[in-house]
Structure formats: structure tokens, C-alpha cells
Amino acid sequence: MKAVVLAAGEGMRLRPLTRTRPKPMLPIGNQPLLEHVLEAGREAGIDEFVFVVGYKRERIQSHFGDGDDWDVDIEYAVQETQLGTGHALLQAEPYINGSFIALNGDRIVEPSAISAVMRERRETGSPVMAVTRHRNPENYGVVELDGQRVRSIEEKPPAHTVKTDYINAGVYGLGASTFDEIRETDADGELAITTVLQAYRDALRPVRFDGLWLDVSYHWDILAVNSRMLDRTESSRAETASIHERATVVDGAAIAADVRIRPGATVLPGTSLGENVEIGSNAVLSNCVVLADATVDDGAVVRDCVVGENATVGANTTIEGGDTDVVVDGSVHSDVRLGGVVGDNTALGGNVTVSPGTVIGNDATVESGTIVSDWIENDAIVRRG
């Protein structure tokens, strides 16, 4: 059974990080998010994949190629315009003959969930979707069940109307007839898979599971999911990483190739350092995702932060971290753990203070001694005073 992996979206809520890469290529434990999805499918017994790509698709295709490095076959379907997950799935039709699994390319699930959906599809021949419980179901597709059928699916309903904690887990077992259903479904604007599945009514069967299910929708999710995945695996240190004997790197950190960690530096749990990252003397990092070629200079303190590719955090700069309230698309998200985001190619000078929840765009410059907060645009130059 083939797997269709939907990986065409941009992830606008994750800008500026997604201005130069598609959301599925954001790093989790020094692996692209999409790679975790691929590995879960492979462990479930799938060896043929169709990646539906679109936004910045060359980043995905150059990384995964034909799948040989993972002992699988990968084909690519292209969604030229992002018109929703239903429309994206339709682009895979030429590659599918019979039953298939559909997966979201930005959600990490346990292989057992994929295996269970495959088994249910084979045994019943019915359309199948995985469902799991979540403490905030209103943020996802809320699924009402009636025994062994899905009664309804509602995307992000008002919290006061939610009567169940089951949500759509983004794993589907479908057949070729699904493509006809997509073509016959009317939609204003983007067409979601869940809209199409409503057409199946009593035929849609749920597979319940309570294992690992991780979603990346916001900046703080990158940190939470990265930390969770590091907790589940042994600490990794590339052989070509250079860690000074007077540096401290605790368990629960991932250190990629050619990383350099100078004397007195401390790397605490939940931190991933990408390839060719340099950490200066006496710097402290905790719960951070640092992308390739970035530099954290001497004495900097960086907590609960995503540092973009080729970015620089200057000497004695402080990104203090902690819980804060963040506004995204007009909605307030309370008590989320986000020290900040430093965009690709952005340079923070020395002795900069970054307030919790700050997002600094790509190619920005923040001069020494500055205090920054809120949202700093791409290419901005921020001066003290």
C-alpha cells in the first residue's frame, strides 16, 4: 500500500522561518519534520511514497531524492497553487491504483497508528481515519463518533461548542474513489480533505489511538516537539563535532556535524544544534533549535528560542525565555513557552536583550545594546534608542 504525504504548504504562521523553506523541512532533532513522517511510514511497513509538494518544493526534492537513502521509493506530485489538502491529494491520483494511506507532512505520529489504519482499510475496505484525544480539541478538526463510524468532522469550532475531545489525527486509509469525491465536492476557496470525507457519512470508520501525536503549527511548537522527540531518543553527537573538554553538553541534546562548542559553554536539554553551528565560550543554551551555520557568541544566554540559518547572536546577548502571551493572526495564545525567534541571516549585536515572544525577521540587523520585543520585520535595522 502506497502512502501519499501532503507536503505542499508554506506554513505562514511560522514565518519568517518558512520564507526560505517549506514547513515540512523545519528541523526537529536535526531532521526535517517530513523525515520523521517518512520514517514512521517506513516502520509501519510502507516502502512506496508519493510526496505532494508545492511551496519551495526544491528543498524537499533535493533532500529526499528518490528515497534510496531510506530504502524506499519516492515519487513527486506537484500542487502548483496551494488550494487545500483535498486539492493537494487530488494531484497524487496518477500515482495511485487501489487503496492508499494519506498522511499530513507536518504531523508526527507513531508507526502503530499508521499500521492500524492500514489494517482497518484492508479488513473492511471502508474509508478510515485515525482519531486521537487532545486537551485543546478546538484547535484542530473535532471528530464526533458514533460507535464505529464518524458522525461529523468540524474544523476549529468555537471552544464552547465542542462536545468531544477526539480530533482528526491526519492519517487516512482511502481508495481510488476518493479522487472522484474530491472532484464532486464544491468548496469556496481551499478544499480540505475533511470536507471531502464528510461525503462518506456513515461509511467513514475511526481508528482510535492514544500514542505519540505531535503537531507543528506555531513557533513554540517547534521547540516543544523538538524537546519531545529528543526525550524519546538517545542523545546524538556527530563524530565531526568539536566539543571542548571544559564545555558541558548534557543528555537530551542533538549535536550535528561540524558543530564547535567552545570552553565553558553549556548546552542544556531540549537543544538541537544544526550543522556547522558555533557556540562561543561561556554561552548558555536551553531548549533551543539552532539551524545550520548559525553562531552564538561568547557569554550569550539563549533560552526557548529558534535561531535561524546563518544567524548570529552577539556576545553577552540575552534571550531570556519563559512563558508569555503571543498574538498570531489576531488570536492571543496565553502562557506559551517562547523566548523568541531569530530569522535566517539575522545578526544580533552584543548585549542585546530579547523579550519573551519576540519574532525577528530574516536578514535583520539589531545593533548592540538594543532591547527588542514583539515582531521585527524582515530586513529591518534596529538601533539603540
The other form holds:
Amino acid sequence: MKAVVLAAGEGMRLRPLTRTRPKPMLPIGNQPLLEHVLEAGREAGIDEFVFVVGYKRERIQSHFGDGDDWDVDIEYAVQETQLGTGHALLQAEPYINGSFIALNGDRIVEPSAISAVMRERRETGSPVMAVTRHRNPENYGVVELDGQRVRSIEEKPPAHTVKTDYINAGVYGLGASTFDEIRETDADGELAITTVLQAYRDALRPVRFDGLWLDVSYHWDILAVNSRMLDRTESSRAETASIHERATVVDGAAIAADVRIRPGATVLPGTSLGENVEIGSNAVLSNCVVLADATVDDGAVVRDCVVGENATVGANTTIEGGDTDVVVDGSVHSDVRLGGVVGDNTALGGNVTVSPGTVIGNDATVESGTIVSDWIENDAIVRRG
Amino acid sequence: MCGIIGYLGSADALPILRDGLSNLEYRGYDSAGIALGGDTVEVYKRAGELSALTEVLPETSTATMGIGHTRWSTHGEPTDANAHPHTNESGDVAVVHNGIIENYDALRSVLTERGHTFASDTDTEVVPHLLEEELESGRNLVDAVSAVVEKLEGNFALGVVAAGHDGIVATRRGNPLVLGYAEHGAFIASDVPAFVEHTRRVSYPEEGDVIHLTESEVSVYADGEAVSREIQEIEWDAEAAEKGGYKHYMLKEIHEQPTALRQAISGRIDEVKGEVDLEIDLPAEYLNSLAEIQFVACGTSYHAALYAADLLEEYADVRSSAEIASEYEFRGGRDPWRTLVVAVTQSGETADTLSALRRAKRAGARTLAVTNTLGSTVTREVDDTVFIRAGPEIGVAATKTFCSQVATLALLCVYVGRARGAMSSGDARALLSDLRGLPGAVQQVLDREEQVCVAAEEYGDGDAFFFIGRRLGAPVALEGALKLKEISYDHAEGFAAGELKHGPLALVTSETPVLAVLTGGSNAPETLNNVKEVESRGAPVIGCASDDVDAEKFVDEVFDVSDLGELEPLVANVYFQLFSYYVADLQGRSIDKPRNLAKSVTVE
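One more: the block was the form predicted alone; return the form predicted together with the partner chain.
The complete assembly is shown below, putting the previous chain first.
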């Protein structure tokens, strides 16, 4: 069975990180979310993938190529404009005949969920949807079940109306007829797969699973999911990384190729350092995701922070970390753990203090000795005084 | 990665296998071979590109079955002996293999004890010897292959022919293999492009399947039982898959530059000490005694050499020059004992460069190669080799290899500069730190692709294009013009910016866009004066500029280059690559295979 992986989405809530890469390319344990999805699919026995790509697709294509590095075949279908998951799926039609699995490219899911859906699809020939329990079902597609039937699927309903913990896990077993059904479903603008499945829900078979299912909606989720994945996997430390004998790096940290960690630096749990990252002498990093080519200079303290690609955190700069309240799209998220986000190519000077929850855009310059908080735009120059 | 192919049918096998291998070249091309089967088995194989093999292949052959192999090694020497197909001593059994046989060492010693002699260093060669034993015990070829596979550990796709045995036998475990069904015969191959010109009907064997191609049919066996595997019609463009979603290899390779650059510098830099390890053996006394470094190269590699020569004079305090290889002679006034000649060639097979190198060797100079291709001819002829590690480049227009060449040559500059005591550890650290920053800076350019695409639409219909730059910007101007002309067929020229007023300015009109390098390392303030000259004649100006250059006033379109010292012109070059690509693409040009051009020029 082939797998169609939906990876065309942008992930606007994760800006500025998603201004240069699509959400499926956000790194968790130094691997893009999409690579975790691909590996789960492969473990479930899938070796042919169709990636539906769109927004910033070059990032995906350059990373995965034709799939040889993973011993799978990857073909690319392009969704030029983002018109919903149903429309995205339709772009894969030329590459599919017969039954297939559809997956979200930005959700980490356990291989067993995929193989359970494959099995159910093979046995019944009906459309299949994996469902799982979630603490906050109202943030997702809430699925009301009636034995082995699906009574309703409702996208992000008001919390007080939710009567079940089950949500759509974004793993589907479908057939070629799905494409006709997508075409036949009326849509104003965006068309979601779930709208189509809802219309044909009499035949829809839910597959329940309790296992790993991780979503990255907000910046702090990147840190939480990263930390969780590091706990689950064996520590990865590239051979070409150079860690000074007087640096302290905990076992659980993920260290990619050509990372340099200077004398006296301390890398604490929950931290992933991408390729070619440099950590200066006596710097301290805790619960951080540092993207490729970034530099953390001598003596900087960086906690609970996402540091963008090719960004620089200057000497003795402090990103103090901890719990804080963050406003996203007008709603307040209380007590989330986010020290800050430093955008791609952004340079923080020396002795900068970054208040918890600060999000700094891409290509910004923050001069030495400043104190920054809240939201700082792309290309901004923050001066002292 | 390697590629295998096999054909059996009613047509002549030789041209089919040769074309098939050329379609598999993306999987590697540092050695290749073909075995033609039938009553006897004829093996032809050579290290080097497919063209090297073509030279030893017969003009024609009546054989209608055979197997072939093309290879890109990442470890070990590609030599004639190590090229596939591999045979037993008598040459009756020939095998092509993609993958790794992990227990070959143990098998090899057992076979040696039993009297087999080995001709190569490969893991593959155990297979024909094992097969020979099975065939001698009276098994047919299918059973023999099944029996041998039992003894192998590791991953493989294998193709086998044996004299006097019917057909081709193939099998796979962990490596790809696809069967093709054409009207005139059947195929096995690592990938569909190998035979897509002949058929789009394919099937995919499962793990452990043994396949037997005969004149009458294609049989597939799983655990000794005949099975059938579903035949599918391929609808997609097979080549498209190899391009990983990109429209052209060139665009794919432009986007691979951050990765290629990380590879180029990986493990070679010690920033703390300001030192470089290139795994070469140039004694410090020799480097100290050097009076001159001459680079010999052609085309894009020549532009990389120009860049390097400037860096070496600046930082390594040694007279350096880049010479066009076809014009090179070891001329008077220099001492061969104190001259290092560095050949820069992507393929390692460029005839002009090889011949220049030989002239230098005859004169008695020490030689060094900077190349992308392990085991290529140049590596066998020089005293030392530094690899640029860019990975295979398929697009004829060199992109990522230029970037990787310059990065590698900058490492060489630090290596030589430090050994000569000309470069302080502080200066070395600064340049090395810029090299570390290069992948990120190039990625930043790639993230602005849209801006370049729009500029190409706006300025792409110019009558001619002029590229200008000074110092390190001058070779980049030449390279930008070369890229544009070779893929778009538009008239493009590159100049040292100061030369503009000595002639070419006469050609500048409002219909001739001028592209300028206005970055660090390129004397930008002076080039800005030249920009004013063309701007006042109405020419549209596109400038790659760093922050500290006040370009906006005189430049119509500014491409931002981030702060990266002497490497900023190299980053600007990535904008030129993208600009050239989009200008050519808007005109629907054959970007990966421009007319009249070949990837590696093996004639003088």
C-alpha cells in the first residue's frame, strides 16, 4: 500500500519559523516532523510514499530527494494553493491506484496506528480513520463514535459541546473512490478530508488506538515534543561532532553532525543541536531546539528556547526561560514553558536579556545590552536606549 | 549507490545496455561495465565515466542478452579490476551487484582455502565463485543463485549470467530491483529510467524473490515456488522521480548547496586552533619553500581557481595564478621545485586539465588535484588529492560543485597560509568561521528564491547581460555570465568592473541588464562607481549587496548578502545561479542538457 503524506501546509501559528520552511520540516530530535512520519510509515511496512507538497516545498524536496536514503520511493504531488486537506489529497490521485494510507506530515504517530489502519482497510475495504483520545479534544476534529460506527466528526467545536475524548488522528485508509467523493462534495473554499468522510460516514470504520500521538501547534509544543521524543529514543550523537572534554553534555541530548561544543559549555536535557551548530565556552543550554548553522556564543544562557537556523545568540546573552503567559492570535495561553524563539538568521548581540515568551522574527538584529520582550518583527533592528 | 541493468530479448543487447547505463548515471558514474551473455560470456569494464567503457566496448555485438553496472563509490578505489561485472576465474559466470555483502571476508577466506583466486578487492566477487561451485555440483542457474543467496549476509540486488546457462537470473534483498516487460524482451534494473524508453510495464519483486528471464518468459520464484507479481503501468515521468520533485537537476543541485557545503568542510576545520586538516601530505618545509602556486582548470572550475588564487596571494603570501588549462605551458622564469600546480576539475577527467597537468609534471612540478570524483584519472596522476565531497552532479551547468570547490580551496588557502606562517591563527579563525557560516548564508539566499524569480521575469528579456565585479567579485562575474549563457543561450559577458569603461561600455543600453557584485571582498565602493556609469546610460542594474554597501540609490533590484567577509561574493553567486536558471526556464530551455555541451569534456 502506498502512503499519501500531506505536507503542503504552512503552519502560520509557528511563524517566524514557518516563514522559511513548511511546518512538516520543523525539527524534533534533529529530524523533521515529516521524517518521523515517514519512518513510522516505513516501520508499518510502507515503502512507497507520495508527498503532497506546496508551501516552501524546496525544503522538503532537498531533504528527502527520491527517498533513497530511507530505502523508500518518494514521489511529489504539488498543491499550488492551500485549499484544504481534501484538495491536497486530490493532487495525489495520478500516483494512486487501489487502496492507500493518508497521513498528516506534521503529526508524530506510532507505527502501530498505521498498521492497524492498513489491516482494517485490507479486511473491510471500507474507508478507515484512526481515532485516539486526547486531553483537549476541542482543539482537533472531535469524533463521536457509536460502536463501530462514526456518528459525527466536528472540527474544533466549542469546548462545552464536546461529549467525547476521541479525536481524528489523521491516519486514514482510503481507496480510489475517495477521489470521486472529494470531487462530489460541495466546498466553499477549503475542503477538509473530514468533510468528505463525514458525508460518507455510514461506511467509515474507526480504528481506536492508544499510543504516541504528538502534535505541534505552538512554539512551546516544539520544545515539549522534542523533549518527549528525546526521552523515547536512544541518544544520537554524530561522529563528526566535536565536544570538548571539559564540556558537559547529558546523554539524552541530540547532537547532529559537525556540532562544536567548546570547553566549559553545558548542554542539559531536552536539547537538540542541529548540524554545524556551535556552542561557545561556558554557555548553558537547557530544553532547547537549536537549528542548523546557529551559533550560541561564550557564556550565553539559553533555556526553553527555539534558536533558528543560522541565528546567533551573543556572548553572555540570557534567555532565562520558564513558565509564562503567551498571547497567540488574540488568545492567552497561561503558564506555558517558553523562554523564547529566535528567528532564522537573527543576530542577538552580547548581554541581551530575552524575557520569557519573546518571539523574535527572522533576519532581525538585536544590539548588545538590550532587553527584549513580546514580539519583534522580521528584519527589525533593536537598538539600545 | 550503484545501478544495475539486465536485458534479454530479440534486440541487440549492447546498445540497450549502454543507453540504460547512461540513464542510471545519476546513481553514480565512477566505473562501469557490461557482460554480454549467451554460449560464452564477454565482460567489458572500466574505471571512469561511461565514456571510458564505451571506448573498450565493441562496435556491435549479436548478443541479445547481457547485464551492466554503473558505480559511485564512497569508499575505496574505483579501478578496472574493482568495476563490475565480476566473474569467476574462467570468466564463465558474471555478476553485477548493488549493495553490501557483509560477510564477504569470511566467505572469501573459505573460498581461497578451496583454491579460488580473487581478482578484485570487492565484496561482490565472492558471488561468482560461490555460483561456480553450485553450478559444478549440477544445479541449474536459478537453484544455484537461490543456494548462494542463503549464504550471503547484507543487502543486495544481483544480476547473473553464466555461459551455457539459459537466461539471466536476478534477486534482491534490501536493495531496489524492478522488472520491465517490453515487446522485444525483458529487463531487470535498479530503477525504471534504465529502460523506460522501451517499456512502461513493470513489476516489483518482493524481498528474496529470484527472477529468471528467459527468451520465452519471465519467472519469479519465492522460496522455490513460482509466484506472480502484479504488472503495473508506469504513468509518471520516471526521470522526474530522480529529480526529487524539482523540475530540473540544476535547480535540485542549487538547493543542495547548503548540504554540499557542510560536507565540504565537515571534519576538516579546527576553529579553536585556526587549523585545517585536508588529509594530504604536503610537508611544511616544502610549502615554506614555495615561490608560486599555479591553478590549472577549465570553465567553471577555472573561475573557482581565480577565486582561490586571489585568496592565496592575500592570505598565504605566495604568488598564485589561475591558468586556463588548454593554454597552459610551464613557461620560463619559474623553478619547478618551488612551484605547486593545482588541477581543479569536477569530474577528474577533463582532458584539457589532465594534459596541462602532464606538462607541469614533465617540467618537474609537484601536483595536487581538487576534484569531486573518487578514483578519477586526475587522482591517479597527481601527488595529492583533496575531494570537494559535493556528491554527484547531473546538470551540465555546474552549480553546487563551484560552491564546494571554492569552499575547499579556501580551506587549502588556510592550510598553506598557516604552514607558511603567513596567516595568524586569528586570521585563520576569521576565514574558517566565515566558512562555517557559508551553508547558512546560502540557505538564506535560497529562501529568497521568489525575489530572484520575479527579477528574472522582469529583466530576463534583455538583449544581453553584463556581469561585473572586482577582486573576488570578478571571478563570480565571469561565472555568473557563463551560467547564464550556457543554459539560456542569451548573450552574457563577465568583466572585472574597471574594464567596463575600456570598451564594453559601448554595448550598454537600456536593454542590457547589468548584474553587479557589491559585497565584502569585492571592492564594492569602487564597483558602485561603475554601476553609476551604466545606470546613467539607462541600463537596469541588479546588485548583490551586503548591508554596509549603500546600493539602493543606483541599483534597481538589490539582492541581500549577509555578512560573511571574503566569502560574500560566493554567496552572491548563488543569486546569479538562480537568476540564470529562471531566465532560461522562462524561455523553456533544455536546462540540464544545453545544446552542444557535455558534462565532462574528455576531448582536448
